[in-house]
Amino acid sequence: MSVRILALVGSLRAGSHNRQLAEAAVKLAPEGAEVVLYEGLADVPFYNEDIDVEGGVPDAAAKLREAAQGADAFLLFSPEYNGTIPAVLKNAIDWLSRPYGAGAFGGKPVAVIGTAFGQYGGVWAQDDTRKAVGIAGGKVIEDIKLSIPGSVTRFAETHPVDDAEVAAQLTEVVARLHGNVGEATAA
């Protein structure tokens, strides 16, 4: 059985260093596996009572619940915006929680990771991130957990694929949350 996990991207940056480090994680993906990374976020607008009614669900919005259904697993990637979560991220976990008791994240896997300049890697944002998608009903996985610092630095002349340490942890994380699917399945 092929597991499919759907990486959301909290940048919406083209040079974002988290989304560079989704593309990895769609490469290091283990037999097995299939990460796919969703484009589309930007384009979703912010979340509205008013807006979200059968009938009239915005067609952006509508897409990425549909990837989301069809997801197997979750694996968020946030940069730290402010000290906290990036709107475009916590946007996508709010159209995904609704409609209330049978949002997209159902129960589902989630990993949530990342990459930021300052020296903790962004581990406010991807705590903040993790409290929101598991009020959201997703399972969030607590102990997986990948904060790389420095980011600007680290990754200005080398794609986090090409970084053998990240790589490797990289490959740890989706490995694990792969496994996680398993055992919900068994559950």
Ligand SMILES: Cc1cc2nc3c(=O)[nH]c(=O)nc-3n(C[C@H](O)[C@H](O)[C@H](O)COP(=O)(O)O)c2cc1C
Contents of the next structure:
Amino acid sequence: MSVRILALVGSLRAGSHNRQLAEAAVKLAPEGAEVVLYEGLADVPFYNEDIDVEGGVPDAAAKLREAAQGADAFLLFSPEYNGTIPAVLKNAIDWLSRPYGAGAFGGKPVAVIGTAFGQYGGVWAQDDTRKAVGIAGGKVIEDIKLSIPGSVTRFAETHPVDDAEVAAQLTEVVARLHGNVGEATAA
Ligand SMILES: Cc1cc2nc3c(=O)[nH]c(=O)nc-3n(C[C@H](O)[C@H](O)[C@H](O)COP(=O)(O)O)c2cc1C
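Switch over from the form predicted alone to the form predicted in complex with the named molecule, please.
Full assembly next; the chain just shown is listed first.
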């Protein structure tokens, strides 16, 4: 049975380079794993405990939770907005962190990578994402890291899947995340 890795992207823009990284990860997944790019984060309302009640959860949030429940691992792609995690990704993490103690991350492996325009590739945002998703119940694989600087210029003409260095790095990221699922199952 194929390992299902759910990709969540913290940028909503059509030409997002983080989205392109996720598209590349879909193509570069090793045999026995599939990376599924989650569509629909734009429709998820801001987290609000008043609506997170039986019969009140918005469809878009319920769909996100369902997709996450069906995943074996998560690959999060974050750009950096003003030195930290973009709201869209934090909002998804917040929805997936509840019900408290029974959220969909459920101890499953999570890796966080991304690209940003700045010289550090969004490392602050990716570190903050690791912190949040770990508190939300994910098993963060701390040593899987990839922060690609200069997104706007590096990927101006070249899709990440056609950038040999990035494609090799992504291949390793997905393979290692996949390997962590195996370890979690064998343990
Ligand atoms: C609101 C906003 C804040 C930003 N803040 C940062 C930042 O703190 N550090 C950084 O490296 N880039 C920052 N950028 C530039 C983004 O890294 C760049 O737009 C990146 O390509 C966004 O990712 P995307 O291509 O996936 O949309 C910011 C962009 C926006 C729109």
